[in-house]
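Just one chain is shown here, as structure tokens, and it is the form predicted alone.
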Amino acid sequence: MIYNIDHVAIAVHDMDEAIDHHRRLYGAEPMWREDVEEQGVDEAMIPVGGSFVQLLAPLADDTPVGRFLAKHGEGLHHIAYAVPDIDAALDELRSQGARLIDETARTGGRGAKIAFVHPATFAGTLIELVELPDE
């Protein structure tokens, strides 16, 4: 079902500052940046090897990432696994008793289909499934 780690997401208060931090310390530049209104985030994807570090800044305090920052502060938000067929992956997880945040896939950044698995399913870690669009 899983064929790669697509990205590791880090929640930040200030996107410009976080990008500058990565630029200065690691020489890393975002491959793209976009507002994903549906999720209430400003998202930047920084390539690292065959995966990405995703920086997430909330567009408002009452968004999921805004609430996360208020409760936990900056830091690791989730790990995203690339899957070839998100609908099949959700069906398999459902059959195994996983607690799903998203019963069906929705559109995320990069035009990908995404769905989240509740942290209670495994070790308190929020997992995102990502099916990238055919290119």
The other form holds:
Number of protein chains: 2
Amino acid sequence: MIYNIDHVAIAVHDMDEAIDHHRRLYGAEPMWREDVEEQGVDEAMIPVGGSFVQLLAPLADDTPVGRFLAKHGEGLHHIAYAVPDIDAALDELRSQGARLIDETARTGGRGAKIAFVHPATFAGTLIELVELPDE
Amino acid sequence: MIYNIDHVAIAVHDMDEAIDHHRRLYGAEPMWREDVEEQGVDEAMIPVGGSFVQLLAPLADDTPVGRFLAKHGEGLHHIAYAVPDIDAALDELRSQGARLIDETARTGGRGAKIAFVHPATFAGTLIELVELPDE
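Now that we've seen the form predicted alone, could you pull up the form predicted together with a further copy of the same chain?
First the chain shown before, then all remaining chains and molecules of the complex.
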């Protein structure tokens, strides 16, 4: 069902500082950065091999990432699995009793179809499914 | 300095249950599993694209992963970056003021040279550096 780790997301308070710090430590630069208003985040995608490290900074305190930071502080936020067919993946997960945050896919960054799977489903881990648009 | 996400690690209480559950949800199977006594973990590596999802279960409560589970419960534990030269990477990180858990590389699973970078270094995120052995 999954063919790649699309990205691993890290929640940060200050995006400019985090990008600069990650560059100095690991020599890696974001390929792009965008505000995803629907999710209330500023996201930066740093390519690493065939995947990305995604930095997430909240656009406001009262957003999912804002609340995560208030509760946990900065740190690992979720893993995103690339899937070929997100609707089929959601059907399969539903049939296995998964608890879904998004019952149907919605549009995320890069014009991808995305859906989140609740951390109660597997090992306290927030999972995002990503179906990338055809090029 | 980094050329791939080698793996993303998830701490779990019960390895057999976690492997089975992950298989049912995502159809992905571990390529191998081994006890790494030095780190006090049972680790299973599930290939996903060019990376792995690593499941970590503690061999005893009084181990780093055992203490993580007691404090945080199951969840995302660390990201591992593959580097071509771990000694050079540690020198570079040290020159940037990074706080290192391992000042010099040691041997981890798969016979890799590994070192951990303290979460205080970047965004509360535990980072592992991995230099894979030549095939």
